[in-house]
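Only one chain comes next, encoded as structure tokens, the form predicted on its own.
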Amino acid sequence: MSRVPFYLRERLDDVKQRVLFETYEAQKLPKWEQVVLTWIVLFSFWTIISANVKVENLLIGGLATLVISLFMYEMLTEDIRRSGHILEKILYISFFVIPQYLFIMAFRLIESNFKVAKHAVFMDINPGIVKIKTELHSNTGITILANSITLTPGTLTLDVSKKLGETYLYVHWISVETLNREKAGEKIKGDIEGWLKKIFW
């Protein structure tokens, strides 16, 4: 049997991977924005942990965190989506996105606890593992989504599969309500994925 079809498939997969990589690279923040955002996060953390707002402490913390930010900016900001001016981004994340995420998670935690309690009382569970698709591609976004799903009672993210620009999560669901992948994804992910897509690519 000829190996030509296999070779062509491998070449096609390589081209797709290269296109996806270039697409993701184009969505990343410029280096200086990454440094600034990293510095703001680290400096805020320094100020909170030190609990000291004296000028000397703030100067030392500002310089130390700036030096760290120059070398480690990619660790925190590599997966953040390029959009808008940096000041808009900082204000948007601080005063809108983070409070919105906390509100969504609080609501989902309360809702999930009631559902699990109902299943425990009436013993009407139907456990199973479902495969759901996510439109997130960055490692940070996928990790936060998987952890958010695991944090809500009744669901547990078991594995992540990434291939040719498509990402799937394997989730253990305490009571499988549907076998349709899209509907199951909507019920399990809720609004969390939409929130994450505002920040991460």
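No experiment lies behind these values; they were computed from the predicted model shown. Residue numbers count along the first chain shown, from 1. Think of the rigid core as the biggest set of C-alphas that the two forms share within 1.5 Å after superposition. Compared with the form predicted together with the partner chain:
- Relative to the superposed core, I125 undergoes a Cα shift of 2 Å or more between the two forms.
- With the core held fixed between the two forms, F96 has its Cα displaced by under 2 Å.
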Given for the second form:
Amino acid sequence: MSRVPFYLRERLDDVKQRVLFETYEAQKLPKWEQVVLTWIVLFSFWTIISANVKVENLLIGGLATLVISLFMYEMLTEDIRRSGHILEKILYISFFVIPQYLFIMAFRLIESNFKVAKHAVFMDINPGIVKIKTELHSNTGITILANSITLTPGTLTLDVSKKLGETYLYVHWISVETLNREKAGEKIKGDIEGWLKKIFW
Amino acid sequence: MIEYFFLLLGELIMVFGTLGILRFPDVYTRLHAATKCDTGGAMSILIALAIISEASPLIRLKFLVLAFLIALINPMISHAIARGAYKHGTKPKVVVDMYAWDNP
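What I would like now is the form predicted together with the partner chain, since the data block earlier showed the form predicted on its own; can you produce it?
Everything in the complex follows now, all chains and molecules, and the chain you saw is the first one.
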């Protein structure tokens, strides 16, 4: 890439971006699956918030959330990877991915609280801002990864730079252990990125 | 019995978070203490309240929705504050600053 002549580089970037966009379009979910997923999320939220399981309440809620999900199906489910049947996907996400993610993030959160308490008492800090690379491309995936990095011990996401198929995160690390990009990425991201890559594009 | 354990854990985490806010040197390290300890403390107190309260289960689930919203919103707010502080020109006290290398 560095030896390409200057006048060819923009054209090459154009071609790369088009290839990326077309593979992304080919891997999207079909429309009716997006509508069904959005409807399930909105309807469960309605049921919990209204706290009322009479038949007419559920009927009104179901109709209203169906109309909303027919309009807004792109907002939540745009970046989900296509894989398998929709029923299999719903069961896999709601009974396997979300409990595993919540369980391990809860223990990470408690560990990070104790680590902050230890740093506050002994003041053995060595802060620095490092740059790591992620292999996620979609907005939803990067957002969830950045928020998870903020909640894991000792790290805080500062900014994201997204260019042409490569995404970098700037992370404020409270005790810098290594400056190598791959090792720092492994230490900071852990296995969160692997789980997110199964679902998000 | 387990609800009092959750309450005590939440208050302990909050106390150490406040100590961290008071003792750390600059904005970014203080944000570490604020974000993590607020999220963990508030979530464990909410879980304890969901166990203690004697309402129907659907109403108890609302506490868990609150905990989920806190876990969703708190990191975003801290990210916004940190980025805004950096753009405003607050220099961090760090050993290495790769963000300044790329954005001179």
